[in-house]
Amino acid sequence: MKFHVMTLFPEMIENGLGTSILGRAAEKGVISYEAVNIRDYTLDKHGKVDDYPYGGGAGMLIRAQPVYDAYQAITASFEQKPRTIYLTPQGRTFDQKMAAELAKEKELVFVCGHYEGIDERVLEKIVTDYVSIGDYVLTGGELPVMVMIDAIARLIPGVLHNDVSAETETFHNDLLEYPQYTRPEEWQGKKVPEVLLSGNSKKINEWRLEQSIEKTKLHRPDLYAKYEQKQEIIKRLSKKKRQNIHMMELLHRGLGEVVYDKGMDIVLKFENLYMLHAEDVVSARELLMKVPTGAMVITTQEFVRDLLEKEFGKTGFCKCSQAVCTRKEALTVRYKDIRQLDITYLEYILEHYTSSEEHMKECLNAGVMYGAFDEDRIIGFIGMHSEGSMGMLFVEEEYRKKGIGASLESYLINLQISNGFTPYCHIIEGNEKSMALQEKLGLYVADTPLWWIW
């Protein structure tokens, strides 16, 4: 990703972003940034960029012309208008959800105000997002921009050393992060909690969850209320776990947003995907009114599927069986040479698996694709879809019937179990080989089919 910052003080941006983790990420080429001096684009012979506001008032205002010309210079080669963010106390409050949303962009443009702000006319022309980092006033937009870039950049694969740390820290699943400790085991009479020295990953994960819950309840009751709501929904859905695992895991993994929640009338949103469970046909019709035209829907209820076809004009349907792994102990992985894949394997995956290039790039960059290797040659792969299900399993023909597919899926199942997730997958109707593999690995198949509908 590339960050473009329009500012009167480029040295602030360069000094702030050129050190520590972000500086190293820029050196590696994982991210890049440029600080564009608005003053370089003024037509004023004295280099002025500001003037008095019409109607009077205190302070000076940055003129439209240098801001617009700087923006034009940045975006001249862009194929489409980029997300352009103006930092202002009047904007939408920046949070982790927005950081994750913006981390998916290829280019971001930031506009730093100063003095009393910027001429409204140029803001109306170039800005797509008005954002605030809090209810207070600063002397300029440079510090807020650096806060935003830091929060966004750390979600980009390759910026942090630990690929999972960005997903398990503060605000994951609406919980604050648990306490952490390092050596020595005892400091000023205080010892590291015994459970962290036990080596028992299950007990450690349980302790960390308990601590996160208690911290959130004490310090952020607003976040805890959201967490409680999701846990209550999971409890209701768990009465038919195999049927509803896709919705339960979306919430459990902190991915889903609750659109509607009343009894068993539930609508969850993840990007442009809506998961829906309705009490009956009448409520289903009302719930579907909350789903935007063009969005994809997942449901396990046939009457919902029928409504989408007959009353909402949906024509694309994919019928699947849903399989879930309920065990907590690790599976045996017989084939040992399995490695995490990066973007360099994109061409190979697209050659052997039908999907959009954009989706596969997203999976590879997220670090959720794994390959089996024969020495240095990749011979198969598996991955996780963005909503949490396992899939995309492929093994080259000459290597089939050797247990490599089972090892790839077992490897991925073990990773998810170690992170406290419940592994599950969707098997397209008619794929008997995949169904046999799920049964071999001990996954349980729901009695009710699941539909992806678009």
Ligand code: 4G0
The other form holds:
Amino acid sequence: MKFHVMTLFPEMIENGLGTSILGRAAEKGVISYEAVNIRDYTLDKHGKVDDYPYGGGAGMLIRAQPVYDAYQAITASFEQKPRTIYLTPQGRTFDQKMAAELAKEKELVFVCGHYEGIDERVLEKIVTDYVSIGDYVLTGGELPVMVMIDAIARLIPGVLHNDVSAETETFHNDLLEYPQYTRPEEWQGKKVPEVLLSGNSKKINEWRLEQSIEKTKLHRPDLYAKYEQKQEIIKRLSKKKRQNIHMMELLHRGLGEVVYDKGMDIVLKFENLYMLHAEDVVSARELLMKVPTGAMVITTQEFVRDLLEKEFGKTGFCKCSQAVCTRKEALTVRYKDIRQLDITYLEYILEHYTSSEEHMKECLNAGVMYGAFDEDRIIGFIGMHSEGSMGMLFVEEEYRKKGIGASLESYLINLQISNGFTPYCHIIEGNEKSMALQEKLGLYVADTPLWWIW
Ligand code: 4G0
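Shown: the form predicted alone; wanted: the form predicted in complex with the ligand:
First the chain shown before, then all remaining chains and molecules of the complex.
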């Protein structure tokens, strides 16, 4: 990822980003950045970049010309128009979700304004996103840009050494982090909570969750309200756990947003995917109005599928069986050489699994692909789709019927169990081999099918 910052104070950006973790990441070449001095592009003899506002008023405005020429110099070699972000108190509020979204880009351009502002016409030409880092006014956009770059950069693989997926934990399931303690056991008369010294990991997890809940109630009632709503929905869905596990786990893992929630009329959203449960046909029609035209839908109700086809013109679908692993203890993994895959295995995976390069890149970067190896040579893999289901299982022809597929799936199941998740998968109708594997591993198949619809 390369960050381009257009500013009147380039040394501020260079000093800010050249230090600490981001400085090291830039030295390693994982990220790069440039601070472009808008003043270098002015055609004014005296180097002036500002002028008086038409119509009068206090202060000065940065003229369109030097801003536009700086932008042209940055983007001259680009294949497509980059996301260009103008930092202003009037923008949409920056959050973790926006950071994750922007972290997918190859190039990002930032424009730093000042209290004097910039000629509207050049903003109209180049800016794609008006963003604010919060409801307060600063003297310039440089600090907000550095805040954004820091939040975005730490999501890029290789910037932090620990795995990224664990790193967004703070906002992961709408709860704040629990308190932590290190040595000494007693400091200024304050003792480390007894339970943390007990070695009982079940008790420790329970205590930490309870602490998170209390802390969130106290300090962030807005987040707590979201958490409570999701817990209530999970409880309602759990009356038919096998049928609804995809919705329960989406909420449980902190991935889904609630679009609609009343009784058993529930719509969840994850990126471009909508999961829908309706009380009856009448409410299904209402709920489907909330789904945008281009979106993908998952449902376990045939009348929802029929409505989507007849009244909403969605004709593409894939019928699956949903299988759930309800056990809480780890499975035995017979085949030992299983490792997490990184982006260097992209080519191998694309060779053996039909999917878009973009999607497989995302899965590899998210650290949710695992491979089986024979003497350092990869011979098969499995992965977790972004909405949470297991899939993408492949084992090379000459290594089949040896239990390697079962080992890969058991391995992935164990990882999820140890994270407190309930593993599940979707078996495409007619895939008897996969069905047999799920039964062998003790997964329970729901008595209703599940449709992916587009
Ligand atoms: C443009 C962003 C830029 C317009 C920038 C100020 C706070 C933020 C600036 C203004 C900034 C933020 C209209 C005051 C520079 N201050 N919250 N200052 N106006 O992200």
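Residue numbers count along the first chain shown, from 1. A quick note: this is a predicted structure, and the numbers were derived from the prediction, not measured. So that the term is clear: the rigid core is the largest set of C-alpha atoms that superpose within 1.5 Å between two forms.
Novice: After a rigid core superposition, would you say the CA of R24 moves by 2 angstroms or more between these two forms, or not?
Specialist: Yes; R24 is a residue whose C-alpha shifts (by 2 Å or more) between these two forms when the cores are overlaid.
Novice: Quick check on R208: with the core superposed, does its CA move 2 angstroms or more between these two forms?
Specialist: The answer is yes, as the C-alpha of R208 shifts between these two forms by 2 Å or more after core alignment.
Novice: Comparing between these two forms on the rigid core: C-alpha of E105 shifted by 2 Å or more?
Specialist: The answer is yes, as the C-alpha of E105 shifts between these two forms by 2 Å or more after core alignment.
Novice: For G56, what C-alpha shift in Å results between these two forms following superposition on the rigid core?
Specialist: Displacement of the alpha carbon, after core fit: 2.5 Å.
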